[in-house]
Amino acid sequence: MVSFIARRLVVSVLLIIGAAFIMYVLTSLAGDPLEEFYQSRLPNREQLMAQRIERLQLNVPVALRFFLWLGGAAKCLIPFADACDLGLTVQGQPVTELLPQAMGATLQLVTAATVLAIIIGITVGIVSALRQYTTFDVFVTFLSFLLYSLPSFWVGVLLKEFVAIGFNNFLRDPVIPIPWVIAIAVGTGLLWVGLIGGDMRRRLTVFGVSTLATAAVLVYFNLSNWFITPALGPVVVLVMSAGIGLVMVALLAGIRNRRALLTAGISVAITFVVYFLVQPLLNISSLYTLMILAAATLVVGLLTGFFVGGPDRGQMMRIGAFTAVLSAGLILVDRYMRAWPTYMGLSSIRGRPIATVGAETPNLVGDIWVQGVDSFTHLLLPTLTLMLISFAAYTRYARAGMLDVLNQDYIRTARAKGMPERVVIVRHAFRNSLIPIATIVAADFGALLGGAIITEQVFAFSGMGAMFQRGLSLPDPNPVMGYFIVIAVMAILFNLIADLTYSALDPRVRTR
């Protein structure tokens, strides 16, 4: 294993150097950084040109200039030396100062979209495979191909028009019309029928219950003016936490496992009690306080599973941890929702909270909850844009991988031995269906810091993609090379992780 990793790293370093040389030369030859001065009538034109020539080392041949840049970049590998030098931009700003700002903006923009696309896409793809050729499968297939074929800039423009502007106008009189209530309720009922399936009696029952429940919730939203003063409240937190616990038990242990039910039930009960205890603390919380609370929640869930688990402690600890963390997340969501009226009342928001450009509201003053709501409203549209397109690809890969695994001999053998369908799907089929998806996930995470150049332009985000685009248009080689080196390192790192993941998912695969 060690020799494999060492060989991969050596080859990767050589590839990075070769690709970096080509990128540097092409960027340097793409244009003249002094072109803007040739027609200038500024009295200090010659002085400005001399400064830029010295700053960018334009009096040095391109090939030699690359090796000077490479020497500065190599200093970044020296730990704690603070000697990293990636050159200057044409404006004289060090790339090492520009790069962290761009990476932070890109991480905000892309991380949530990528993670949500992976989770939702794989889940929907697997359910679609299990419901092969049903109405739900046909609808998911049609939706996936539709979303996959749409250009990102067009999706962004549509979301601006119908989500941002439409919802902001809706907040003037936030009442859902009765025809829309009926349409949404019926659509939700059909969705649940497709997800759950079963015979006709079961389908009708699921459709009736889900349709009436959805209609009741929407009517409650209208009567309580929920869109102006939203909140979950302790009852909804309890019900949703119980649902999370049942899902975790059903997936990881089976609904008949009493220890699993007890573990999840204790985690849900603790969450319900903590909901009331932490409210005063949340009002004065900071980011560090929330991190400490998250760590404490994870520890409580693990301890619950440890003491209740008996012979299956590992499985019970997983159930307790997942249930506790996800249920605690509902408390945070509730607290963020309670900050919505304060956010809406700010003069800089002007009653139109869903933003269409930028990463934050300029000069916004507020606590961690108001700041969090502001980040959410600015990231909502670009996150949806990237997630919808990535979701389509993950859905297709997950569906194809699951169908391929379900037709394998060992799946038929497992069913013939009388194993429960949950065990066949979760323990045997699901794990092996993830092997081809691991490559796609690694590639996406490897390109994560590369940003989304088109989406960043549509929503005016100053991230890695915008830095790369500006560097090419000037041309300005040093920011382009800073972008390139981050992307190259991330791509190689996550491809190495993908190779190691194969052996973790499938014991038959050994990395040599």
Contents of the next structure:
Amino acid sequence: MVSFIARRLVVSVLLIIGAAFIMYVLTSLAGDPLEEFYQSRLPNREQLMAQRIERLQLNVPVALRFFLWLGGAAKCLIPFADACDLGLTVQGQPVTELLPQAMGATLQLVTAATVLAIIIGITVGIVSALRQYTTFDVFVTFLSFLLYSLPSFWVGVLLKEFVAIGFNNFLRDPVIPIPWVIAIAVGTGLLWVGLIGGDMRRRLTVFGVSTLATAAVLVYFNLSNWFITPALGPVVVLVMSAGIGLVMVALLAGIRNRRALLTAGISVAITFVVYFLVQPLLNISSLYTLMILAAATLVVGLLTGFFVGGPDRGQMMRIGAFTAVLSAGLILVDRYMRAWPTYMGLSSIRGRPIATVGAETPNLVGDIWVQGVDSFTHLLLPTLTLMLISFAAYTRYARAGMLDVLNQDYIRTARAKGMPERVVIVRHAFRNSLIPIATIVAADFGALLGGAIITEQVFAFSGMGAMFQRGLSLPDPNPVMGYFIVIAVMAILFNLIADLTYSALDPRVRTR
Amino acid sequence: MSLSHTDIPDPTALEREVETEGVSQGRLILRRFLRNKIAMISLGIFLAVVALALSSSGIFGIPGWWKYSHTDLPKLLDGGKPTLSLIPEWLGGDGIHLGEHPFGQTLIGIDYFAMTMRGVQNSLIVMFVIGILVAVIGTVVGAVAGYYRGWVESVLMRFTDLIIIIPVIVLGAVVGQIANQHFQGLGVLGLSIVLGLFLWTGLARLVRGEFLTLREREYVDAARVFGAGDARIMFRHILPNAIGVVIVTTTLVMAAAILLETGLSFIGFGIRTPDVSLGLIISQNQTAFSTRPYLFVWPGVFIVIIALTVNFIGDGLRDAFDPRQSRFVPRKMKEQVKA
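Can you swap the form predicted alone for the form predicted in complex with its partner chain?
Every component of the complex follows; first up is the chain already shown.
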């Protein structure tokens, strides 16, 4: 194993150096940094040119200049030495100063989009595979093809227009018209019918219940002016976390498992009590408090499962932890919602919260909750744009992978020996279908970083993509190379992780 | 006729022919593809778009039937509003007609239908040139690497790895910028050739994998015993058995290529004015969305139509070449159990 990783790392480093060389030469061909001076009539033209030649070492031939650059970049590998040198921009600023801020912005964007796309994409793909050739499956398949064929820049502008501006206009008079209420409710009802399936009677029940429930919620939103002063409140938090607990038990242990129900119940009860206790603390919280609270939630969840114990202690601990963390998430969402009116009232927002450009409102004043809402409103649309496309891809992979697994003999064996369908799907099929997906997801992450270039341009997001694009069109070669080296290292690293995950998950694959 | 394993007369073949007419693999695949409704509808729509784009503005100097070109500057009529009407008169509309400027006019009066058609044409050119280059280079590199193995494979595959590290869009942007800086005259064709020269890596890997397994088959040994040369074995014997991967991957690369080209043109590293790309005109008109949405909608619709139909065609081809995918049908299984 160690020798495998070592060998892969050596090969990867050589590949990165090679690819960096290609990029360096191509970038130098893509534009001459001195071009702007050739036509200029500035009196100190010669001096400026000499300065730039010296900064970018343009008097050295390209091939040699690459090795000078590489020497500087190699110093980044020395830990804690702070000797990193990725060259200067045309303005004389070190690239290493530009990188961290740009990387932070892009990573924030890409991480949120990837995580959401993975969770939603895999869930939808698997449900669609379990309901193969039903209306739901055809709908999902068509949708994923459509999303896959959408140009991200076009979607981005459409989202800006309809979601951002449309929603902001809607907030002026936040009442959903009755025809819309009916349409949304019926649509939601149909979606649930497709998801749950079953015979005619069950379908009708599901449709009726979900349609009426959605309509009731929407009417409540209208009556309580919810879009201006949104909140979940203790009752909704309790009901929703009970629902989460039930789903977790149903998925992981089966609804008849008394101990599992007890674990989830205790977790939910603790959440409900904590909801009241923690509010004063949340009001004065910082990011670190929240992190500590999150860790505490996880521990409490695990402990609940541990003490309930029983023959399958690990399972109980999983149920406890998942229920506790997700329910605590609801408390957090509730608290963010309570910051919404404050945020809307700010002079820099003036009641139009969903932003179309940038990563944050400049000079925003407010506590951590207002800041959080601010990032949310700014990240919402770019994340959605990025997510839609990866969502389509993951749905396709998850569906194909699940169908593939369901065709295997061991699934038939499991069914034949009388396993409940839940165990067949969750334990035998789902886990095995995750193996190929894990590798694809890891490998895709690198590609998504590159793909953020277009999304960043549409939403005027000053991340890595913007840095690359500015560098390429100026032309300013060193930021371009800085961007490239980060992307390449990420891609290689995630590919390595993908391979290792594969060998860890699938014992048939050996790493030698 | 030369000798290869397919041409050797099979002693039992004559007898069998009397019983049933033999169906070749290719015919089976074609039949499966023709039976795929979604793929056939997509093919129809795609061909219709191609016909519309090529016939309306003409190609290779042959004039089309549309009266304006993307460089003409007719007078601005009615503030450049679109005149296309699709609601018939008996439904209270204006009747189905194109009018003077079906998609409207830009601010300076250029006919937007002509511009969009020119953009579609350019996208199609980029798509096909990239498709051809990817198919040829990817197949040859993959075939040579998989067939010869040894140092040839190492060199070719390490080179492939080298290019694969650089994300396609980054490579495309840099290469597009070079094409614009140095080969101003080549335009669309130059851009697509340069892009095609870098996009073959995925296909090469897949073809190599196919060749690695197929080269161990008996018919390859048989062909070699008959004295067939390397090139003949590779391209007449092994390749026909690996053609599915080539066709399917190339189709999907072509669908991705149109998104790549329009995306690059959108961020300014692809096709540039005075020529037209769908991505470029979207980028020019995105700020005008609230006042003149028709300038924004049509190019996007055409990109989606082309990419979607090509994706569906690729998927149909994949199903035709590899029908194993759709085996698990719970409902059918239940029906069988009941019966």
